[in-house]
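Have a look below at one chain only, the form predicted on its own, in structure tokens format.
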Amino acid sequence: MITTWPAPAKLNLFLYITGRRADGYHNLQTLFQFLDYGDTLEITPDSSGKITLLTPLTGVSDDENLIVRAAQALKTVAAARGTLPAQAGASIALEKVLPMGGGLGGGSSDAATVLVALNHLWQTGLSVAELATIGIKLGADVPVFIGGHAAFAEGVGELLQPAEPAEKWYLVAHPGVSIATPDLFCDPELTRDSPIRTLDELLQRPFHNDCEAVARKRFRKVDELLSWLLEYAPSRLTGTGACVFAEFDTESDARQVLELAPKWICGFVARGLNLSPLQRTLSGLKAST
């Protein structure tokens, strides 16, 4: 039986870098919110004992693909616990709409959806916390997608607490470039000393992204796109980019600005959601069984 699962995008509504650790990673404070827009996965459980990706990405081997790695990691953990027979397998097809290197969490969201979906379809019985333990080894953002609720994140992104930011409408735009996260985090001009604040304090301040200045300096198209969007609404970089977003109170306001976008801008309008579409799908499936 083919099942269809959403892998939603996320936005970093703010992102502050509070320090650099001895291991080279950075401590941060960020606020994640989901969008009602993203990739879609069709997952068919079977008894082949194999994970088959029907839609491989050009230039990405199965060993490097987060979808395959997530499924294999879940298989390994569940098999070791005796909750999954060796013949358990699945075929997975991905409809990809989120850009790679865009800061929307596409790869992490795909991995999280695979973990949540196969945990349900294979009936492996792992908890959200156990899935998150698998997920953090695949990517720092994977646990927030597994948790399925808007969250304030600290540490390197692994310390999560639920949050309830306003669910605004967003125009999300891609400048046509891809940004590798290490490029920004290695930049000597990156802000690394933002003060540590509570979530309540941060929610009372204008939102900001500490990576934005470096992204604008390194990538002219990001600078041009933000300069254009800021004429219409509060706008910021998401994550380490390259996508930027402008926030609006209504869908119609967002769409009116999108219609004015220069031809080189690729964008979409989406609603911010504090409950992930993935969790809505899982709850619906559980209720129908």
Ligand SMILES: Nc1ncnc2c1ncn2[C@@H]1O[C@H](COP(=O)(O)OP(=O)(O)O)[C@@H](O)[C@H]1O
Second form
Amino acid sequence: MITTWPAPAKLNLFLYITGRRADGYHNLQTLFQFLDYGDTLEITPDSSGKITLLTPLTGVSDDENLIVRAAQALKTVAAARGTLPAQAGASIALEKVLPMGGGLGGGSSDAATVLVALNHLWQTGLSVAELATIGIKLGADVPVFIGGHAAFAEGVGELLQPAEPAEKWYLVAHPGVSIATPDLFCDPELTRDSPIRTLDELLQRPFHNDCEAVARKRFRKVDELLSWLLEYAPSRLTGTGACVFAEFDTESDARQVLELAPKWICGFVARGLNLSPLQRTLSGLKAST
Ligand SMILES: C[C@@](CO)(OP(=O)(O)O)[C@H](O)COP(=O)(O)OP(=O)(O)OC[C@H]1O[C@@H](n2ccc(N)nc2=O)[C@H](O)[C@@H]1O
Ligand SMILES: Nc1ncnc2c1ncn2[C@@H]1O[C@H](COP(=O)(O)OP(=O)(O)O)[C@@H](O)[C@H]1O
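Alright, leaving the form predicted on its own aside, put up the form predicted together with the ligand.
And the full complex, kicking off with our chain again.
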């Protein structure tokens, strides 16, 4: 039985870097919201005992692919707690639309969807908190995708508090370059000392991303793209880039600007969502059984 699951994109509506831990990771204060746009996974549970990825990704070996790593990690934890069915296996096909290294969280979202979907299909019975504990080891953004609600995140993304930002329309644009998250965090000019503020304080200030100045300095195309978008609407970098987004009150306003975009810009229009499409799919399946 093939089941279809969304792996939505996220935006970091704001992102502040408040310090650096002894292990080199950076402490953040960031506001995550989902988009009604993302990858799609087709998952067929079976009793082969194996995880088969039917759609390899160029440049990412199957063993490194977060989809396979998430499935294997769930098998290990469920086996240890005695809830893994005998010979639990699955074949998984990925329809990839999110650019890799784009700051839209595609890899983390794929991993979260696999954890949530296989936990349901195999009936391994892990709680959201247990899935998030597996997820954070795969990537800092996996827990928010598992939680399925827009959230204010602190620490490196593991301390989550549900939030209700306005569900705007976004023009999300890719400048045609990829930014590796570790490279950006290594830059000596990165702002790392933003003051720690409460969510209420942050919501009242203009939203900002501390990674943006470094991304604009290092990547001319990011700089050009933001300069162009800022002529039409408030616009920012998401995550560590390379994608940027401009916010609008209506879909048609966002589409009008996308139509004006120079040819080198790839973009799409999507709506911000505080409830993840993954959560909606899971609730629908639970209601129908
Ligand atoms: C900063 C964010 C905001 O959403 O950027 P994007 O990746 O979405 O652009 C994410 O939390 C990123 O999450 P993710 O891309 O999963 O990062 P990880 O694989 O966990 O970390 C990659 C590397 O980036 C650096 N890193 C990452 C997160 C962090 N809070 N501090 C860091 O210094 C570390 O060098 C780490 O080894
Ligand atoms: N299923 C996957 N989808 C995307 N990237 C993956 C996947 N599995 C592993 N990766 C690796 O994770 C890196 C970060 O990917 P991604 O999450 O799309 O970017 P970002 O964190 O900037 O949004 C990729 O460059 C790739 O090497």
